[in-house]
Structure formats: structure tokens, C-alpha cells
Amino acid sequence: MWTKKDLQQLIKDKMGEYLFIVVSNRQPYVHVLKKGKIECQRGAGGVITALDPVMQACNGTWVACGDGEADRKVTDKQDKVKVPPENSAYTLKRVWLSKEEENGFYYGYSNEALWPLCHMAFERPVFRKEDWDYYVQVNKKFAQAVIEEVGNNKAFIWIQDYHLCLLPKFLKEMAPNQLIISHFWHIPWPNYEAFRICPQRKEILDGLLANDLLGFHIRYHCDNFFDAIDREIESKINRESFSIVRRGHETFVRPYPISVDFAGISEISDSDDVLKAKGALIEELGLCGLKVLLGLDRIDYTKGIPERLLAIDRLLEKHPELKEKMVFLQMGEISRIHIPKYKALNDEINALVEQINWKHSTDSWKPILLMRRHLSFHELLAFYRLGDICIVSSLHDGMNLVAKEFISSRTDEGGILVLSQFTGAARELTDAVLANPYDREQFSEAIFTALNLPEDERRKQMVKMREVVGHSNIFRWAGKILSELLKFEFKE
């Protein structure tokens, strides 16, 4: 089983004198003001969990957008600050965006064009020329920041996600022989029928082909990428070595399913703090004696939240005997609310909750509790621990970490996962109760099946899934990619 230590050792043994630079839109640490004092907080999420220890082991640099209210106060003239605050192990270099850039690059092209383009959730992408111009501009800004760091050295670069499609190309143009570049794409890559509507498709593919190594979660996304290249770019696709050669440069394409820190989550889930928080939540929300069905997502139209609510509605129509015996708890962190589709989704969710609660409630009970507060990590794990069933109903999802976090938190081997078949996670977690969120009948039946699963069956499923996530954990994901990246040799 890969551990944090194995990953650190790999870097120490193999990185040599080369620099290691990670680039992402989101930063690993944010500086905020709390009661007039500057506080440094570590960001959440798989990538930060995996790469923070790597960076600490190799004294690398992480380039990302600054967005905290106190971020500028702590950076030096080159926009750099040492992190983490307790041992200053590596450098965080911040890129600053103007409001216009944030709007065009982040909200506009990244999240109103590329996000819906890559997810089959039937939301139309919006391609605005001015958003694209900002996207190009900000990718160049990132390139400039990375090159400042590289100087005359040789460096391994690891780029994250769909915000930075053009960065590999800009970097290779600026420093052709000094860089080995890998890029991980965290969301699905769509099939060609969907992708071909993108007016900037050639530029995007051209940008990504400057990578030496390009990773997706699953093989299917790699195949879709090959199809897009095949139709759009003059190149040679080598299905044997799983690579693309264009103008003498070879890009290797590989599936690397992302995961979570299984051991870390398991350990904290058993802590007194989490178990106390669980007890407090049961009390606060009046959950005692009820079966708890849980949904926990960033509020996004790809996550299938309205479909989940409608399945609960159908479940109660067909099985009114469940009234006063269960509750569906939907937790959700507000996300990208400046985009009209996200605002509309929040309104739709409010209306559905109100309507379904009105329809099925009794004098002393209502079926749905909706909470939109941001959870601390301990609270998050406490929620996972109190759920009898966790429902993940994405319409389309690159992987879905909530499913894997839920499994990791269940050291008690309790709980059942109802999982959309349209998540990357469904390829690995075949012991979950799989569901099609578009099929209201089947989806509500899947929830009913989960509610009635015999104890030994339920436990067996959870034990098997814990084995899968324990083995394919986040350190293995990063270790596999970095092992591959470190095999590349610099051109002389």
C-alpha cells in the first residue's frame, strides 16, 4: 500500500537537482484575517492532501492564484511566501488576477464553457470571445510566473486541471529544453460529438499536446481524447504505447484514478473529536431513531441534486411506511454562485425541498433537511459517520471523492453507498448499489434496496470497498504519476 512516506522517498531518491513545480488555479494555503490577525489555512481536497507532503519533501514551488484577503500582505516582491507556516518547507508563488481576468478566465471560459462542455449534464456551454481572450491572457500570466521560477534550471512541472490547457504550450515555447511537463485533467473528457462544438478546440488540443504526460481518471476519457486528436490534429496516434506524436514530440496519455487519504481519514474518523461532533449533530438535527440518508456535495448541476430529491419523493410515494422512520440530509457548499446557472440551481433545489417536504411531512416530521453551511473537516467526517446511506448521484463526474471519503471514514464497516453509474468512481467501487439518476423509478428502487440490505451483505460490501480505496489511495495516485514523470529525460 502506498503511503505518504513512500511518496516522499520517491521524490528524495529520484528528483535529483531538478526543480519541481506544481501549477494549479487553486492555492494550497490561503492567508485570511481573523479578528485583525493574519491566519494561514490549508486548503482541502485530494490534490492538496497528496501534493503538500511531496512539496514539503522536495522544497518545490507551487504556483497558484492568490485570493485570500491577507494573501498580498505576506508575499515578498516576487509574490512568494514560504509554507506551511509551522516549518516553511516550500514556496508558494501567487499569481494575481484582476476582477476582469477572474471573471473571464475563471467564471467565464473555465466554468461556463469548458466545465459544461466536458460534463454530459445537458447544460449548454457558453463560448464568449472575450472570456477566451482572458483565458489566453491568464494562461500566459501563469507561464510567466513559472518561467521566473525556473530561471536557467531544469524543472519537472505538474499542471492541474482544465483552467490551464494552454500553459504547457506557452511553457515549452519559452523554455523548450528545460522542462518536462505533466498535466492531470480532473474532469471527464467528452466524446467527440460533444467536444467538436467548441470553437477553440484546436487551440485547446494544441496546448495539451505540449505535455509530455497527460493523465485522466479513466481509460474511457483517454480514448475520447485520442478520438478528438484523431479528428482535429495532424499527428500519429500510437495505440501500442498509448501516445500521440506530433512534429517530433510525443505525449503519453494514461489513466490515473484519483483517490483520497484513506489512512488519514480512517484515523481521524475514529477520533474523539469526530465521534463527539457526530453525537452533537444527531442531537442538533433531531436524528435519533431515524435512518439517515446523506447527500454531501459542492452545489453543482453535475451532481444530480434535483434528481436525488425527486428519487426521495418517489420513494415516499411508493413506500409511505417509511415516513417518520427516515430523513434525507442534504449538505451542500455553495459554489460558483456568480454564474446564473448555479444561482438557478440553488433556487430549484430550494423549491423542490419545500414542495417535497410539504407533500410528505407529518405533524412531527419532515423528510428532507437541507443545510448549506461550510463544514470543517471534522464535521464532514462526522456527517459521513452518521449516515446509514450515502447517496452520490452525479449526472457525470470525473471521479467523485465524496464516495471514496465516505468509505474511508467507515472504520466501523457501517453504511451503504448508493452510487451513480456515471461517476469515474463507479468503475472501481463495483460493490456499491449502482443507480441511474435519470431513471427516477430505478433510482428510488436502488435507495429502497439499500434501506433493506441485510446486515451481513451490507458489511461485506463495505469491507470490499474499503480494501479497494485503501489500496488505490491518493498517495498511490500521485506516486504513479510522479514515477512516470521522473522517467523522462531532459533534452541536451
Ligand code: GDG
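Other form of same protein, the form predicted on its own, not the form predicted in complex with the named molecule:
Shown next is a single chain and nothing more.
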């Protein structure tokens, strides 16, 4: 089993003389103002969940967009700040975007074009030339920030996700002999029939082929990428070595199922702070004596939140005996609210919660509690610990780390995971209660099955899933990628 120390030793032994730089759109820590004081919050999202413990083991540099209201107040002249605040382990270098750049690059091309293109959630992508222009401009801005950091050194660069498709190419053009570049794609890669509608598909593929190593969650996404290359780009595909040669440059493509810091989460979950936070949540929300069903998501149309609410509605229609005995607690931060589809989704969720609560509530009880507030990491783990069932109902998800965080937090070996079969995690967590969120009847029955699972069967399932996540933890994921990356040699 890979540990944090194993990863640290690998980096010390093999990467000591080189720089190690992670690049992503979203930053791992955000500085905000609260009651006139600067407070540092851990960022939300799967990329942060996965990579923050890796970076704390690596002592590298993380380049990301600065978007917190107090971010500029704490950075130095090179736009850097040490993080995390309580135990500085690595450097965060911030890239600043104008509102126009943020709107075109992030809200526009990244999240109205690429995000729906890659997720089979039946949302039509929107391609606007001005958004693409900003996408190119911001990718160049990131390239300049990385090159500033590299200077005259040699560096391993690890790029994250769909926001930075063009960055590998720009970096190789600016410093062809100084960089070895890996890129991990955190969302699904679509099949070719979906991908071919993208007007900039050749530019995206060309950008990604500048990587030395390109990673996806599962083999199916790798195969989809090969199909796109085969149809669109003149290159030599080697299915045996799983690589692509384009203009003399070879890119290796690999599946790397992402995970979480199992040992770290397990340890913190048993702490007094988490147990106190759990007690506070139970008291605040009046959960004592109730079966608690959990949902934890960023408010996004790929997460299947309306489908989840409708399944709870159907559950109570079919099993009215559950009234006043259970509650569904949905926690979710609003995201991308500037995009009309996300605003409409938020309104739809509000309406469904109100409708279902009106339909099923009694004088002293309502079935659904909807909360939208930022949770500290300790509160997040407390949230997981108070649940009898955690429901993950993504309509399409590259992996889904909520499922793995929930399992990692359950050192009590309690709780059941109801998991969408359309997540990458469903391929590993086969002992979860699997559900089809598109099928309201089957979904509600899956929840009912989970509620009525015998205690010994619950425990057996959780023990097996904890073994899976414990073995395939975040340090094993990072170690496998970095071990592969370290096989590459810098050009002279």
C-alpha cells in the first residue's frame, strides 16, 4: 500500500534536482474576508481533494487562478503564498484574470462548451468564438506564469483538467528542452460522435498531444480519446504501447483511477473536533432518532440532484411508513450561477424541495433539508459520519470522490453507499448499492434496499469498500503517475 512517506521518498530519490509544478484552474486554498479579518479556506472540488495531500508530500509549487476577495492581500511580489496556513508545505502561485477573461475562459468555453460536451447529461454545448479566444488567451497567460516559475531550471509539470487543453503545447513551444509534461483529465472523455461537434476539436487534440503523458480515470475514456485522434489527427497510433506519435513527439495515454487520502481522512474522522462537529450538526438540524440520508454535491446538472429528490419523493409515496423516521439532508454549494442553466437548476432544486416537503411533511417533520454553506474539512467529515446512507446519483461522472471520501470517513464501518452506475467509482466500488438515477422506480427501490439492509451485511460491504479505497489511495494514484513520468528523459 502506498503511503505519504512512500511518495515523499520517490520524489526525494528521483526528482530532487528538478522543479515539480502542478497547474490547475481552481486553487487549493482561498483567502476570504470574514468580519474584517482574512481567513484561509480549503478549496472545494475533486481536484483539490485529490491533490492537496499529494502537494503537501511533495513540497512543490501549485499554479492556479486567484479568485478570493483577499487573495491579493496575502501574496508576495511574485504572486506567491505558502499553504496550508497552519503548516506551510508548498507554494501557491496565483494567476490573475480580468472579469472578461474569467467570463470567456471559465464560464464560457470551459463550462458552457467543454463541460457539457464531455458529460452525457443531455445538455447542449454552446460554442462562441469570443469564448474560445479568451480560452486561448488564458492558456497563454498560464504558460507565461509557469515559465516564470521554471526560469532556467528543468521541471516536471503536472497539468490538471479540461480548462488547460492548450497549455502543454504553449509550454513546449516556450521551453522545448526544459519540461516533461503530464496532464490528468478529471472528467469523462466523450465518444467520437459527441466530440466531433466541437469546432475547435483539432486544436484541442493538438494541444493535448504535446503532453508526454496523458491520464484518464478509466480505460474506456482512453479508448474514446484514441478514436478521436484516429478520426481527426494525422498521427501514428500504437495500441500495444498505448501511445500516439505526432510530428516526432510521442504521447503515452494511461488509465489512472483517482482516489483520496484514505489514511488521513480516517485519522481525522476519529478526532474530537469531528465528533464534536457531528454532535453540533445533529442538534442544529434536529436529526436525533432519525435515519439520515445524505447528499453532498456542488450544484451541477451532471450530479443528478433533481433525480435524487424525485427518488426520495417516490420512496415516500411507496413507503409512507418511513415518514417521521428518516430525513434526507442535501448539502451543496451553488456554483457557476452566472450560467443560465445553473441558475435554472438551482431554481428547479428549490422548487422540488418545497413541493416534496409540502406533499409529505407533518406538523413536526419534513423529509428534505437543503443546506448551502461552506463546510470546513472537519465539518465535511462530521457530515459524512452522521449519515446512515450516502447517495451519489451522478448522471455521468469521471470518478466521483464524494463516494470515496464517505467510505474513508467511516472508521466505524457503518453507513451504506448508494452509487450511480454512471460514475467511474462504480467500477471499483462494486459492493455499493448501485442505482440508475434515470429510473425513478429502480432508484427509489435501491434506497429502500439500503435502508433495510441487515447490520452485518452493511458492515461487510463497508469493510470491503474500505479495503478497496485504502489500497488504491491517492498516494498510489500519484505514485503511479509520477513513476511513469520519471521514466522520461529531458532533451539535451
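None of the values given here were measured: they were computed from a predicted structure. C-alpha atoms forming the largest set that superposes within 1.5 Å between two forms make up the rigid core. Positions refer to the first chain, counted from 1.
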Taking the rigid core as reference, does Lys278 move its C-alpha 2 Å or further between these two forms? no
Given a core-based superposition, decide whether the C-alpha of Val433 shifts by 2 Å or more between these two forms. no
Hey, does Ala446 budge by 2 Å or more at the Cα between these two forms once the core is superposed? no
Following rigid core superposition, Cα shift of Pro28 between these two forms in Å: 3.0
Would you mind giving the Cα movement of Ala50 between these two forms in Å, after fitting on the rigid core? 5.6
